[in-house]
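In structure tokens, the next block holds one chain alone, the form predicted on its own.
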Amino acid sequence: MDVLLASLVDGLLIGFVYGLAAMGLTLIFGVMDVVNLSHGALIALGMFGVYLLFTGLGLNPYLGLLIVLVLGIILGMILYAIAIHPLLDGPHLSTLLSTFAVSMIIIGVGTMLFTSTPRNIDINLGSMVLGPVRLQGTRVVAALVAILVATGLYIFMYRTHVGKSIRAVANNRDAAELVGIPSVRILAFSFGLGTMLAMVSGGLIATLFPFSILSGGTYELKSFVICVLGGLGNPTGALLGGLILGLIEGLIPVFMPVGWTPVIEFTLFVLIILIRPSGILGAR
């Protein structure tokens, strides 16, 4: 029982942070009903750029992702209007392909300048227990990061003018130009706030895990999973499904050979589209 209780702790903790991926990738589609392909590639980006300042600046990582943050929401607006705003009228296909060719560029760029060798950042802040458990530093910080970005985007999408700008966009385009909410612009900052909590999450997964340029695949289909499971363009039932994923791979590897983690959560996966399309929380 303390194993699996252990085990559950960790997965709850590293859950948060696969709700705060998946959030980036559920809040683009909601807005703009545009499937982001590139998220796994921009996660990577997030994970170097908190390597690059860790390593070449000596700047704390958890302070680095304060640099990050800013880098992605104005690196996801020169995405927009680069990849998404000419093809947004257009066929879904369009910025289907349109996100995939900015995934394969960064990616290609990013082996080209780091290759796929593993890097990893080396940040030790030691263990709590509570109890029978015994909690790694990095994993209790990295959750804690993840949910006060997520309620820092929470009260900026429903205490703000800008926030409610954005969630009256996603609601009714047309009607919000009529009342005059600049869209295109509204639209772009959307895109920036999905990059930017894209990036950040991949700076946590940094701090947790050794981790490639090709690393931002795997994180990717977990939040394509996680989407799935809380709900289509619903930022909250995003960290709702994070949180159950993460108690999955923790339970898993209890009971079963961790190669079996793929396989349940891809069944879960197809059940949930089956049983339940629009998700847990159901879409917002």
Partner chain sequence: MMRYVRDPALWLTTLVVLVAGVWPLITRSATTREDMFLILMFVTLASSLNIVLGYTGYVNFGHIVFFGLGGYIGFYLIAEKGWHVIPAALAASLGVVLFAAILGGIILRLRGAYFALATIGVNEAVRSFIVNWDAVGGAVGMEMNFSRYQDYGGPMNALWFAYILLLIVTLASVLLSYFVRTSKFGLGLLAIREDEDAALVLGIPAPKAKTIAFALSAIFPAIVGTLFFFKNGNIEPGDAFRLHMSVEGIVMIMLGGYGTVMGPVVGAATYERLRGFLLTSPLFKNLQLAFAGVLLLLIIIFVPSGVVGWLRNRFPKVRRILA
The other form holds:
Amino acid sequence: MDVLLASLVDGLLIGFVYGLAAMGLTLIFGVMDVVNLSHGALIALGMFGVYLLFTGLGLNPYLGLLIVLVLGIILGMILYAIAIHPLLDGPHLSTLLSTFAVSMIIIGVGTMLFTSTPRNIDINLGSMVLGPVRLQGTRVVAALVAILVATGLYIFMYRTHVGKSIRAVANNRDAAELVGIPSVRILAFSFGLGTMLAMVSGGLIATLFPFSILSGGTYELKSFVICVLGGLGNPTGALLGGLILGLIEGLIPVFMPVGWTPVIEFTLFVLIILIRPSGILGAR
Amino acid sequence: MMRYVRDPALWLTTLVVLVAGVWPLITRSATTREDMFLILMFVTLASSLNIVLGYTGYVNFGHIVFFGLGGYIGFYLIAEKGWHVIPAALAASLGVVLFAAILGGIILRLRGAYFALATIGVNEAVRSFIVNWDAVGGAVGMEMNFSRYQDYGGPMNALWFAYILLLIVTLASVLLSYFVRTSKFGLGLLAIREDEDAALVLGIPAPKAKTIAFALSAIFPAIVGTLFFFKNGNIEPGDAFRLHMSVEGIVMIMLGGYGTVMGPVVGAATYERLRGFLLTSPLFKNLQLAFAGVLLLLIIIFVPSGVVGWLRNRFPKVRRILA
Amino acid sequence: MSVILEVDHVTKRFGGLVAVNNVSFQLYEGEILGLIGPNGAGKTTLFNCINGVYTPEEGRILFKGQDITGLPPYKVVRMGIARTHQVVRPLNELSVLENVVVGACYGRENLSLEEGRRTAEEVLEFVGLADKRNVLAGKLNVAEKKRLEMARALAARPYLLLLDEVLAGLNPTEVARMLHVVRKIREEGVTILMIEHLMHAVMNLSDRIIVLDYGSKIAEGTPKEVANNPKVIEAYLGDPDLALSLVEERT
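Could you present the same protein in the form predicted in complex with its partner chain, rather than the form predicted on its own shown above?
Let's see the whole complex now, leading with the same chain.
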């Protein structure tokens, strides 16, 4: 029983971080109908951002995250200008491929610079005991940071002018343009936000597990599963989807060999797309 | 029938594949054969993917599932059951086509990004399932006993035999692509690509047509899978279901020309040669992936119709010979 | 005259909204029946029910005595009902000829590619697009796209043609040209059910007219009867332009 509980709580904590990553993917899809296949590479970039700041400058990983956050927004806006904007009105395939091209570039350069040997960020925040459960400090902090960023994003989207503009553009780009919202700048900024979320979650994951420049792929696939769970284009759904995925990952190893986790995850993923393409929340 | 015999596009396409494919048989060079094996393999994969992607307009990231599953079925029959490679490849193809028909019937209801995502999911689900399935070796995969090659007159002859079979399969897949493209059925697929709802109203039984296209696209990748792993002598999930290979197939189609018969042939050959060059050049060796990425990005932005598409648009006269 | 199409108490709902409410009418072979009504009256939805895009919740649709309710669109075309779309839907990356060949090959006669090409050439000649046959459909102007839409439907060699606002967005010359085409189609013996906002055109062309408002049929009769029907005037009051054109037609 205690094993189950510990496993569940652990899964839940990771779930917040997964959810944050997926929010980046789903935000971009919701605003501009683009499935960002460079998502995984950006997550890996976030991992290395925090890692390099930590090993190179000795910067605390959580402070490093702040820098990664800002860099993420800037990088995302540049990527938008190069790889998204010229193709926005083309067929779906163009942006799928252009974002995949970006991913190839990032991973290609990354492999040359960092090779593909695993790295890890060596921090230990001890552990805390909560009833029958012992929690690792880094996981608790990662979950808290994820919640903080997600809440910040929520407030930003609903309380600020720019945030409201983003939602307006997501809803109907032409109408938004008509009421004077500069849709191109909003789209660029949204891509920046999505990139930032990917990189920050990557930075958080780097404090928990060993990683390499190739690790992003796994988390990109998890993000897809989460987005579909929560409904593509729905950031709140993504957070919830992250928690569900975290729970599933915490639960499965208790009942069957851990290798079966991806089988169940991806089967669930395909089934949900087929049965409820709007996600289990059902809202669009 | 006469219109096919007189079509220069058909002859040009066949000739290109045949001349390139026979080259290693003339030189008897094993290196050339190995290079050509990869090129022909990708020509087949890209040409068959083009039926779904280029003609029907559905972005399939899971095309490699057909290759992987076919490889597993064929390899299992050869290595564990002692079958000859030809019946094993045919059985693999049959099994995978059946799988594709059922899967297609289910997931082709989805459109756009949803379909694309579902195909990623299918690839990962199948791969992770195979990883956990001990009967086919799980994560380690299977190895073939070296003595199996004796049936073909030793390992050297077996490799040449596999190559000749692949050449036949490549020709067949390019011909299939041609006949679909120039048929009434193919015209229906193009209509679906342009506007599926309008196509339905024009009388095209889209659900059935899409499923048939999906199943057709599975025939040859399954055979190629069997041949490839037969040649390698081992098979493992990571090699069989590499998502990256599906995307490379898409890149080849884009490079050569989306929706044309010649496009995937040109695209696959160019991409493979280019990669071979980058991998051996000291300057690009470590950057080959990034270089390919930059190339892809430039193509999508500046020549979205690919080499063949660009030629067809730029010089309408070549349309007669470049299908 | 025999009945070619019978719409029998058809109702189509979207959630709580009743788009088509218990509509019945009959269409006789060889006639032109006009379908009018204010925006949002459910005209296009009714078309979508007839050609199988939607399945009505209640009621039946009989074509040449056969129940076609709920058949998918591609089966309905095979039986001999073709349609055009209000918003044109050319297959952009295909040539004009290819667009029409699609219509011919997958239409009622289920032609081979070669036969389809012959039919398509004839139809392109008929609607006056023959000189554009090799142009990509996406490159046509609006009037040409409308004629292409018409050509594709005709290439299916239908018994019944559903025309959804084929005159909308055309200038007077183009309208005259299209009207000429419609008359020629009727002379070939094709029955026509047409949605049209351009009042003088629909009043001139139609043998009978049906008026829909809020999904219900509120009037049916000759153009003259309908134009004088107080219920129809009332329905159009919300739409001053249409009301005006209706009044003008009466005089």
